[in-house]
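As a starting point, one isolated chain is supplied in structure tokens, in the form predicted on its own.
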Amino acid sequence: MRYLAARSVEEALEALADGAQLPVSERPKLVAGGTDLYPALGDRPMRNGLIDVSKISALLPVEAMEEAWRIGAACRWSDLIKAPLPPCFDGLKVAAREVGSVQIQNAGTVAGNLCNASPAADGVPPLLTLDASVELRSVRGDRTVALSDFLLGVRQTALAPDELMVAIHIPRRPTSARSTFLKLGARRYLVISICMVAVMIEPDADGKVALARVAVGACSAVAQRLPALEQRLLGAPMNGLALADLVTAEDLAPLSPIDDIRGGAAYRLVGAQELVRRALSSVAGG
């Protein structure tokens, strides 16, 4: 087995854009954390390569742009946790919290948990609620993903072999901005979620919702959007009783939970209606 500890961007993609020429059993796999790649293999030995990329400094800021924040993708979550950002990426933050205990928020990155596509991310609803996108680079040149159309189904994302994901870019918005993040688990802490749900509202200077972003995750294959919801905030008091109310069963209709062992299908539609309820409440001051 080949270990190459890059040191460089371009030092990966070399040698990625190499490993893509390989039949899809022996392309080395892209290793930063190592969080869900080295549990994944149980017993088994890693026959691939690796192409670590976690020393490769210009992966690892959060910075502010003119335009967007930009996360690198090497950048963990505790990092993310202790970096300074306006009121917008709190859910993230919560969510951060959320990603196993802290030893694995030391290790994790944000674009693994993203690479990985696990249902269950607890990443993905805020990053949706946030209008995030990816940046993907290969020796071809760079491309820049909605979130949403990166995340095919599961285990599934739009990365193609030779590429490496960069950064995760997000949209300034206003400091009145304000997000949340919940979660449905079995237990309080190292759990994988039955559901969870992220909500982003940006008031206007009346006092009512101008932008609302409603996300919804482990209820399908993919983390969803509450379009038809977020439309109908649109306008109202930013009242955490009010918006509560708005919330009706039929909002979760983009939604296609499964029956496992966390959850039934009913019971996690339940839970996700109920964590929506008690997000917008919360980030309105209900």
The other form holds:
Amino acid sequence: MRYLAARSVEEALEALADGAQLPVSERPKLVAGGTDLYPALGDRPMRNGLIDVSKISALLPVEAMEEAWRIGAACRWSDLIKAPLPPCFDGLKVAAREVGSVQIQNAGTVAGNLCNASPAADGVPPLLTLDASVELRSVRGDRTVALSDFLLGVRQTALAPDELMVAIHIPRRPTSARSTFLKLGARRYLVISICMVAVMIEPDADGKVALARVAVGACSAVAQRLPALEQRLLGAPMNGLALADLVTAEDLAPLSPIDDIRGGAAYRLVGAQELVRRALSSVAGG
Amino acid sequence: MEDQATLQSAVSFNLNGEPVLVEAPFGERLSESLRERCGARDVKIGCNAGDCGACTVLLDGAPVCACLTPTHQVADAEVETPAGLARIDRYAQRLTTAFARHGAAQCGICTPGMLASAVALLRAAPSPTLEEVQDALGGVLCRCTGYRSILDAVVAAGQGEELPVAISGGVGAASARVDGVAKLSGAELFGDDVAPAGAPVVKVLRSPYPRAAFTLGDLDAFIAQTPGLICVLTAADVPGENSFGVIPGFEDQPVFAESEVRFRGEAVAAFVGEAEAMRSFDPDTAPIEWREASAVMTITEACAAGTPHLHAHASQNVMCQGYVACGDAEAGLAAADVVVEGAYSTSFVEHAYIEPEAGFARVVDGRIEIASCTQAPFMDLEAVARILDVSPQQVRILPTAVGGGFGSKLDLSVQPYLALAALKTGRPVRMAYSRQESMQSTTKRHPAEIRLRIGATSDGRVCGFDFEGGFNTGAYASWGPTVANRVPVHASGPYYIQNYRARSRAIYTHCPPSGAFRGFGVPQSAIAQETLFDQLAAKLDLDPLEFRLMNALDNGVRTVTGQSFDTGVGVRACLKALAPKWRVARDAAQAVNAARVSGRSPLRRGVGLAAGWYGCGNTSMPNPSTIKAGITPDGALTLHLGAVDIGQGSHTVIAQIFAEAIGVALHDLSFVGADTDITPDAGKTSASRQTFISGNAARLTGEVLREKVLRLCNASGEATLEILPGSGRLQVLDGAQRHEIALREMPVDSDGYALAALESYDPPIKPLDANGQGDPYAQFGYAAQIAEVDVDMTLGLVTPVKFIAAHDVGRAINPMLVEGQVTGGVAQGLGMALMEEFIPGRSENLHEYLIPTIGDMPEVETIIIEEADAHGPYGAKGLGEHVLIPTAPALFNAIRHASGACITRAPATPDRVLAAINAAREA
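Please give the other form, namely the form predicted in complex with the partner chain, since only the form predicted on its own has been shown so far.
Below is the whole assembly, all chains and molecules, this chain first.
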């Protein structure tokens, strides 16, 4: 098997199961958009077989289920941008427009962004604020894992060698839920984040925060929620400046940024705190 | 679809509306299949990582990077390439017209990707806004234009602009480029586009370490056991000198390292193999034993006591030094009422042209022919002859279109490997650098460590200036000596400085060779000088523009090398042109900031200014260009274009000058070249010299040819020529008289011309003495720019919002091309100032190394100043480099104006800007 244009999930799973028997270096790789696969290959030749899941119709749609929204694993960023979705997805859609470029959005998939497990994956912070889980399937069966449990570290996930991510599940939220996403980078397009922040907030009937979720990316091996801050925001009035003023440096304790070519660790913390303030401010409004 | 037995299968899809069946290996990138199996070389490969967008094609209507698309994924799909679109798509046709009108294709390497992306946009949104165009084209990098002409062209195409622009007009006309059509149709052939499919391929084995000794293993056995490999090349295969360089006496870089390497990416061997086999060949699998040693990567390390020397001839790793002094700098500083000083550092800057180095070579009648992207065909010819130990007559260089150069394609890259491989195999061979190879192994802008003290008297006159600059020249000389010589001449900026001393040193390190990059060290020194000028002005309580005008050079005022010009010193005119706009922008910033303070906005507007100058041509060295033209017996007037047009438009400018001089219309000309067999040496495309020097040679050639024609029929100087290609006649109208020259009846010269002229021009210069006194250049270009920025005071993020750029070009031969140079230069200055930092071993790709995208370049208002030069053709001066020099200091001065932050390190990334803001708050 050198190239399988899988027509069904089952066909892909069987190929994966066969491949899992092989030594790691000889296993076929999954491909959908190719936007992470080929850059990682660099100038070296492609030695592995490919299982192309991009044409499996069952994996394509974004669907409204009774309890949750379901993003198929072959859904590309540009499909997501076009999908009619409630306001709680606004943050994810903003992130989608920030993924690389139009060319990348037209090929790369949301699920691939998760499986690639980059610390700077644009999709992760908004999906964490949406409390997303991922559905993993193999010939052995099906399991659903919280996104925060799926991402284990830099380029590390809970995906078993014979498993395929088939969908991302996002619990439904009231239409009052609002969300946003902010990314800090040194240029406008095609930029890897210095840091990024996603926020989702639900107001109650009295105009107070009933639910708050805040996640920060590119400041730790895996993007992190900020539970202390989320807790403190509960019950606060839905006023942007008031919410922003609740953010403290201690709230960033879950983060562990590194120094790299894009910025120092200390700067990343300053940037993350400011982006959290701005995201809260913008999502809560004046 | 799959084939168990083989590693490839056929895939069928529609290519530009026609069904195709392509046999390709599994996993092959669509870009490779389209170029090599479908002949679609209009699809360009710039990075193979989705970072540059040059390979953009439409897949079922949606723009994607073909380099990230497995060929087998497009089965049954519709694939449209830029050339196909240009042929049949009505939006593409509208776009190509608009691109030509706006000068939106310079080198043309990004143009296919831009056009494909823009077609997809117009199909979805026929009249897009500027922001929609930015979003749609954000994934395609351009290094030449500064994007604004592209933005304007797409917006105009959306508004239905369909007026074609003619190739017409003499000096002063905004003619379309004479070489523009191929760049827009996808037909232009760059370095990797000329080889026949299937030609054997050369791949280089490079050092993974900045410093290491090595022993090659049994390469013969390796060749024998690797299917498809034909041969290997090492230092033992170099018949002549295993060294090259660009300056006589500084040929210190080996073609192949012999026992030790001095930078990561240095070549140690090259493998030649059959095309199909080389697609999956990885040179790193070759047998070689590396012994890594500790490397010196910075000037400080290289100059420290006890540091080993990279080269035996360079004690303390000092490759060369430069020195200019006049008056007494120390005394001047001692007498100053106000003194400012600063220490500055800048980074390696990568040229980041979108076309990696590539070419094709073959042996024809015992001579070696090399077709490759280059800025210096005759220098290539001589260097290759030296390496091959053959006479220069045995080498022919056929420059291809150049997908951006900016200085780095002056040096050899692929040429020696191609030549050696073609000779050893006796077959045509090709090679193209990968993005990583290109970034690892080709030259960079020198990182600088600069200390500068400037003193002024209380009346605002600069009275003392002491500059010391160290330049990290990397492992080999390249153009380091030029940088060391140019900087002390230019470090004063375009000002009168009575007491001046400037010392420069180029220091060897285990970094990639630093070489020529737009400005040869002057952009670095200008950062120090122009930002300290702002500090001086502040201490003297003078307006920065007024302070500069008080000290600016003028006609008859001597420079720091003791040179003075009777005419053409244009810096005052540049500053004066900016003055009213400067006051408006500063006042506007004040109003904007007042509103932002009350609105609790973290943004602050700042407006900064900087000036610059640049000597056109080589520094105190002969520098001739020769231009030939002839009239064929058929009646065609042919201009030999030996100067390489790297996108800046020299073909068009030289043709306009020639047409003006001979007195014909631009569209009457036909062109040949460049080709070292048929085009005389017009020198290298560097040092802002083509408009000035080759332009002058073209002017002289035109005048002489015109004189010959007029003399034949005894016509007056007022006569007009009528070119009638195909007629065998040349018509001369002299008042009421009509003369006809029967060309077919005339004897022809060795080029087959009935009438021809060949003239040279070498600018008048004088050597510099031990104190750097003399006339290093026959002319300088001058510039001043205003940068307006927003600084995010909490995040340190700098957003340029507008540039106003005044450039003295003496005479604008083609105002559209002038604007293109200015906007593109500003974009490179912006990148150098705010984001570009090459770190050897770390940022060897275009996602770690950031250059500006279409969303990063604000509007540039260009003001063309024409202070005629005494020597330039029709008064024209060079422009290619002073477009960039004021940009970074203008931005840094704007940042300081907005935030108080003093920027002393380039690039001013957000974390550095925030640190500088905090430091200013504490001070």
